[in-house]
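The data below hold one chain only, encoded as structure tokens and taken in the form predicted alone.
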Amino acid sequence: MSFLARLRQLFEPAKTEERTAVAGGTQTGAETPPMPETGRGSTREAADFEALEELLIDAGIDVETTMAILHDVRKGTIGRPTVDQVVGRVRAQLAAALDLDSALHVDGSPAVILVTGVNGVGKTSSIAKLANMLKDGGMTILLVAADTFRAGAIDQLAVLGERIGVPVMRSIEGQDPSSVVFNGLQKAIADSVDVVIVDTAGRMENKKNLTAELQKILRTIETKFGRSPSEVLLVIDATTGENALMQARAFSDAVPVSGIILTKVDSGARGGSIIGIARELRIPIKLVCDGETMTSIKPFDKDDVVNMILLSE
């Protein structure tokens, strides 16, 4: 059952009557006198809001946003809110948390986009999709395979680059990633490329050497070429729960993450964790990947992501 269906079930009138009967002690065969109306109502409403809180947390929504939603649902209502009021206020709070600058910035000559994220989130395929999208928009692209810790990542990017007709600055496994980026930027400048997209090593919080490499890439771009990346994009798997926020915190501590590519939104994603990232870290979603083809990427649409959360199982 989806989050939205469970929400509607919780506040639908039939359930109201059922919980009223239980709270009032009017079960079949019971002779216990009903509770006073005020006590019965307050007990029922308290139970409903407690159930709503559990429902929001279970959907992966952070505690701060959950408390804001509960406050909003309670205020301005005499008595118990209707199903439509609850759904509308939940939707409004989720949308408000996501209301950040979601524009993809491709400034500079060339613009430089760094893409990072833990292994397994769809980072390399997302890079190819992004490159294909920008290429279809009339831009020239160079991909830089700076994830030199995994030979498989280099080969995968090369194959995808060939598929979409975009050149790839390759490296060899174990090569200094910053040197690959340096060579790639030199080539991009010489060839008047519009956008350079850099695939960087996926890492977990305890991989300090990979964190250092990521920071070294940034210093190379800034000191050797006198510019900062137009974007530093973190790839987040929408099916990830609380770990998504932990990943975003760790990467943000290491580099100035400017946006998120949200992947796997077509595979039963809960996605509520993205709300906590937006509210706590103020990192906007910029792109959404919703399929396996090279065209299954699109700019962030707030309503689409809110609907994804509401319809998640």
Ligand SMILES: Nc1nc2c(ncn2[C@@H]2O[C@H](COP(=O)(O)OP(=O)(O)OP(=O)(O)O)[C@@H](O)[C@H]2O)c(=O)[nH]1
Second form
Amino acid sequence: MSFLARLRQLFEPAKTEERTAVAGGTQTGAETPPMPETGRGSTREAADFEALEELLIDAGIDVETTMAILHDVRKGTIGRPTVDQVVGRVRAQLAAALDLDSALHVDGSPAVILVTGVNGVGKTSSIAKLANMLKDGGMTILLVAADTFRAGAIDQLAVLGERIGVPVMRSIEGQDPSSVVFNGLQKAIADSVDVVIVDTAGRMENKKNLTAELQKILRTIETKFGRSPSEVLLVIDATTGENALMQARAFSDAVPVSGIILTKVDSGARGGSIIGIARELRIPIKLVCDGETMTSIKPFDKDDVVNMILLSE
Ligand SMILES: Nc1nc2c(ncn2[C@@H]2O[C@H](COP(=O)(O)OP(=O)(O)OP(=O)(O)O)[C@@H](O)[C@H]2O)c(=O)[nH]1
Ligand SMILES: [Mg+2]
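Switch from the form predicted alone to the form predicted in complex with the ligand and print that structure.
Next comes the full complex, and the chain you just saw is listed first.
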């Protein structure tokens, strides 16, 4: 059952009716007035709020946002809130948490976009989708295969680049990722390319190596080319539960993450943890991927993401 359906079930009028009937009342559901502030009403309200709190936490919503929602629902209603009041306040708080600068910055010549994330979240495919989107917008792109941990990763980017008609700076397995980025940027400058998008490894011998490599790539861009990436994007798989927040914390501790690409929202996403990331780390979602085709990418839309969370099972 979706988060929204469970919310509705918790606060639906029928429940009030049933409870009132048990208590000896005769009112009918839809017209049931709010419960008076009696001792019994307060106990029931407390139980409702406890259930609401449980529901929000269970949906992956962070504690701070959960508390803000409970506070809003309490302060805005006298007696028992209606379903629509509760849903409206949940929506408003989720939207407020997501209210960050979601514009994708592609400044610089070339602009550099570094794409990071743990293995399997959708980095390489999102890069191809993003390149395709920017190319359609009239920009020239170079993809850089700086995930040199696996030969397969290099081939995957090369195949996708060919499919969308975007050149790829290839590498060889085991090559220093920073040297690939250096070569790529040199080529991009020589060819007057608008945007360089760098694929990175999601898996290494250990996490320390992974973040050290990212930091080295950033240093190379800074020291050799005197610039910073216009975006450091972290890819988060929307089907990941609370681990998503831990991933975001770890990456943003290591590198200046400027935005999130939220992937796999088409695959039964849970997604609630994205709210904690936005609220705690102030990292905006910039792009959303919802399928496996090269056009399954779109700029972040607040209502879409709020709906995704509300409709998640
Ligand atoms: N349904 C769906 N599948 C996706 C989406 N994005 C990526 N995938 C799939 O997820 C799998 C992993 O995607 P990759 O792009 O290879 O992920 P990665 O992060 O580059 O993986 P590593 O290079 O191994 O770290 C592939 O099978 C993709 O087709 C999406 O938005 N929707
Ligand atoms: Mg990859």
